[in-house]
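Just one chain follows, in the form predicted alone, and it is written as structure tokens.
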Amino acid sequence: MFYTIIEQVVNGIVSGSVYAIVAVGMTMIFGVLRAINFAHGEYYMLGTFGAWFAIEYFDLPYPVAIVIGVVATAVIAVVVGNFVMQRIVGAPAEAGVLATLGVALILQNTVILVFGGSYKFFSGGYIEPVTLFGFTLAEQRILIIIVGLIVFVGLELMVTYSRMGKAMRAVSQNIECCAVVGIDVRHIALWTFILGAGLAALSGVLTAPVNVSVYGGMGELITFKTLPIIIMGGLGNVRGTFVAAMILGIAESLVATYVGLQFRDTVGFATLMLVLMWRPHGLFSAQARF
């Protein structure tokens, strides 16, 4: 039984790494734009479809498909960022909700129109099993954990030491003061959005070999799994998002094993309610963005 528990915790860490890569982009976007991006899961889906298209139609190797999926999503994010996201900087919260919901519907239905609504088999990735410390994991799951750690270390270094990272932190704390001292708030908002979309796409491409299949509506579930994570972690807080993602991933894995697989998708909001009863502002203060 102890072996089973540890195995499920490891599986939960894998799921948590996936959620963390997606959610960190969403929480950074909220920190800068003050808007929850309800289209965030669609960039996860776009990255997956970009990689699937590269493998299926051009027979490209998986590492190249990863790059294509992320770059294609980033290009789409540039268009959406210029025409939509920059325009909601400083706008009421309702405007952000309606705008991002509209973008989500457009992106999802465009993919379904172009590729069809059926499930597609994703043939890329590294599915060979590897045994470490008595536990057997697919190579792809180990890759997900490693990339998750690299992403968070890289983000910590970027927001702490780089010029762009410092500007992101400043905008997340006070938009008006940043505008007064000459920081281009709309430019920072655009690049934060592109970074967040790119991370969502990266997560999708990494997860596709584990999920095996891709379909046009796969982004919806990711969006609704990400929402409890960023709220639990403290809206706009990157470190809190990482911790909350790991909690959710492990909780889902344990519930699926010992309670029932059908209850797995309810864990996020159940955990959210328990955390908010204890700490109404999330695990970490929303004031400590980035």
Given for the second form:
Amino acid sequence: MFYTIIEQVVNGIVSGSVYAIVAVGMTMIFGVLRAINFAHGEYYMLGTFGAWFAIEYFDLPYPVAIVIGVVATAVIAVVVGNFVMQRIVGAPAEAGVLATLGVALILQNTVILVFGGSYKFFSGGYIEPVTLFGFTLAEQRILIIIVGLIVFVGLELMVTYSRMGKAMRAVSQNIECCAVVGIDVRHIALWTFILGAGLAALSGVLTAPVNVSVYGGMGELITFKTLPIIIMGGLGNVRGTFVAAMILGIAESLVATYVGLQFRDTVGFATLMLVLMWRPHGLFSAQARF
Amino acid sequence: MTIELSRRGFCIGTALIGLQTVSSSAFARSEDGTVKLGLVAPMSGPNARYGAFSLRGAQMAAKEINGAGGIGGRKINILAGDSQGTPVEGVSATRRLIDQDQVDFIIGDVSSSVTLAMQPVAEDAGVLLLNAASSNPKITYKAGVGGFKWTYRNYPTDENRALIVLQYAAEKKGFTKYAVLSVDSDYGRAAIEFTKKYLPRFKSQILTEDYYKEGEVDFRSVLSKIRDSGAQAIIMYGNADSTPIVGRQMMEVGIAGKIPLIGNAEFNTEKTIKAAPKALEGAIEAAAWLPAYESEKSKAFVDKFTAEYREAPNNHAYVHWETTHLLAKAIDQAQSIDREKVRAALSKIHYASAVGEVTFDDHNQARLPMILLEIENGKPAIKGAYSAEIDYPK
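One more: the block was the form predicted alone; return the form predicted in complex with the partner chain.
Every component of the complex follows; first up is the chain already shown.
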């Protein structure tokens, strides 16, 4: 009994790590651009497709495929960032919603048009199970947890010490003041967006070996999993996002085991509603961004 | 007054024209000396692939029949109607085929929900609706002594499948304790509903019951619950795309090779087995037909279809090919294309299909064997064709 609970918590931490890497990008984009990126799951999908393409068509090893998936997504993010995202800085909220929804549809359908709508089989990665402290996990999942930790520590260091990180924090707090003191807000917005999209792609490439099936519409589910996390974590709050992602991952895992798998997807929004009743601004303050 | 009269005149005139159309159309039907066969299937939309296979299967059969001189001198003429996989479009396509094209018989649809919507339309028009690919048991619960006398089905039902899988698992494998992991849809839930109906017959029980949403990617929590539950097999009725994920995660939680998957979720495709060979080993599946099925007639069909269309046939191509031949035999035995006579001939038919003899029960449901296969050494091994008599609700 106790063993099972611990095992489910470990499972939850693995799922939480995936959610965290995707959600942190989305929350940073919100912090700087003040727009919820409804196309965020599509960058997760693009990263996975990039890696799948590299393995399937060029027979490249998985580590190289990771780099290709992330770089390809970053290149697309540069284009989308220049044409769409930069223009919604300071625009009304609905402009951001519509623009990102539009981008989501275009990206999704372009991939379906180019690669077809059927499910693809992702053959790379490290899927052999290993036993650690009596728990069995695929090597890939251990990789996910390690990368998740590296990403968060790296982001923490970046926003605290680097010039770009400090600028991101500044823009997320007050766009007008930043503009007045000479910070190039559009430039910061673009880079934040590219970083966020790249992280989503990284998460996609890392989970592809354990999720096996790759298809054009796979990003939608991720976007809707990520939404309650970033709201719960306090929109724009990086540390809050990490904690919220872990809470959701573990809660989903326990619900799937003790209530039923069919209720798993309801956990996110149910938890969100409970949290919002108690703390309308989310678990963590939106003021303490980054 | 004059207006009154002309209105009345207009009404009478219209009625007369209508009457003439009706009476002439009764003769128009198949007066060109062909058998007009309507085929309703999803020709466009997300399930268009199934429709294309269905049409090709039926067209190949028509070509064969026509090549051999037709039925009593009449050639089969197939008229396709597009259901787009939706009940609304399926009903309009059926109406068009009946009212405008004046078809003699209809085959359709692939999707159960479309077939269910087509049934009353065919019944009102008194047109024989022969279904070749829908598996929902309700279709024949409602047919024959259940109500609709014009609906027939030449395809095994989900109930058949559930019973056959359970019977094989209990009798050949000795399983009595099961875990359920099926897709959360009418298909997945109905299959389990029927499985439960037959559990007492095999002194078996379900220990855990979970349904996954389409697109679900994390099954580990449920699989570890299943591992600890003491289940001997996992009953899975689901989608082809989820099976490899489940297989891989079975390896992770350490139940691959210990607790097999049984049911129907494309366990036998090469890609799925390749994704998780250890987990798929011992998987048991019941299918209406498989290209690999060892029978002379089946093999000849696969070869001919592949040569004709330069791609291997799937289940839908086969069932529509076989059903067109079945209907042709009924027409031949009736010695007429009179719907009532053909219907009577169909009820009494003994037709030698590629998987075994087809006869119809009092619910107009074909008594059909299903092909049972088990994955052995990474390859599907066909264990034979199994039949089961349906226990209709009273």
